[in-house]
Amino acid sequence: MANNNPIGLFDSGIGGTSIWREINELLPNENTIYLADSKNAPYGQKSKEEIIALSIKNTEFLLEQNCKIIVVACNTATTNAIKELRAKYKVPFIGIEPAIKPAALNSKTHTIGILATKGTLNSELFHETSRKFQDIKIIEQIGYNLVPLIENGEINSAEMNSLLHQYLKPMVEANIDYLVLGCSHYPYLIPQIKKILPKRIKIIDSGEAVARQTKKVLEENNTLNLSNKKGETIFYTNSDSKVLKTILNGNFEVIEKDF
């Protein structure tokens, strides 16, 4: 496999263009293709059958534009599907889940917080992670209406910051001293979360984390792009590219596609 071929992204969506952010910045001259499926948005509320078929969908779609490493960028499709794919193709997969470890093993009040979709709460692998952590309390809040309020370029609306208090106050009552963003259209939501927070609370998301094994797998396969040149993107939406070129501050190009 050519060492130039892309690292395909996926998601539900605008919101794993958070991770994509990260891949660029640590790996920026690898070329990327980033598929974002906002036409079947949000997969936090499909069964884990609905969300295995459009991982497989959107992995072969990247596989035909020959994508040496597929990045899952999509806290519920890889809580629900990475394991089928991984015994469906050979090439390597790179999940993303809940940083529930890291805000574990700090924690001082040993209570965090989670905002995620259900599909992520309530799949096997969220429960197996949570499981490692017994004398940690974890207060799990679904981030109901949050994906299609951002997909809708509604980040800054009302009903967007009365949903974020409804959310986190329980949150910052139970003392919690971290709070895991359990989806990656959530670290669009930053800026109102930390508005509402006390100062003490950390807030901490996937991203970093996911571009690091990233970087580590590609390394490992001998198939980083040593090239100096800087790597090109390509952004694929089914739905309307306004919110995602407004998102990329229309320095990308954006295809809308059918698929």
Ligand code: DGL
Second form
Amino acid sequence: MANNNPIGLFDSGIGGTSIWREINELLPNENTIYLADSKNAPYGQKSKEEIIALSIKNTEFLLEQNCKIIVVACNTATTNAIKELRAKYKVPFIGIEPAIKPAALNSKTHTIGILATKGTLNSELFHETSRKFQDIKIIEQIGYNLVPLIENGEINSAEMNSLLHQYLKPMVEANIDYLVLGCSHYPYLIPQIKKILPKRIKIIDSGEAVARQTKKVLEENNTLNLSNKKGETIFYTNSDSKVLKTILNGNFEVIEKDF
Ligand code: DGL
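Provide the structure of the form predicted in complex with this ligand, given the form predicted alone shown above.
All chains and molecules follow, beginning with the one already shown.
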């Protein structure tokens, strides 16, 4: 696989661009292709079988573009489908999982909160991880309807604000000191979440860790792009590109394509 082949990323929609940003910052010379499967969002309410089938479809598209590594920029797809993807394809996969470990290890109140999709919170992979921290109370909350609102560009709407209040209040009352954002769409909600949570509660997501892991695997496989030219990025969406363009501040090429 040539070193200037692109890194491929996919998500159920625009949320995984939060991961793309971290990768682009750490590895600015890499070419990247981002797939927003917004037509099929949200994945969070779908069955494991459906999530696997959509993840295979997205992977096939990225492999046709000769991607040298695939970043599953979606917690729901990672927790439900990454084992099957790794078994089916030779290309390396990087997944994203809720950052339970750093929150649990650093919590002073021994109580942490996690906001994620139903698909992630019900997955075996998530249960395996949370079982490792028996002395920590984990307050789980499904972020019902947050992804559809973000996909609609309603990040600052009154409805979003009211849902966030509803989901976060019990966590504050339970005395969490860490809130784990277990969905790659949610980093776009951090400004609103900060207005709701007391300052003592830290918010963590997995974006930076995913970027570091991507770099490590590229190094191990000798597939880092060593060019000193800035990499190129193509964003694909199978839905209207307006909201994706807005969150990218209009700076990148976005192609509408049915995949
Ligand atoms: N960005 C996806 C995740 O990280 C959102 C899932 C969904 O589409 O419901 O879980």
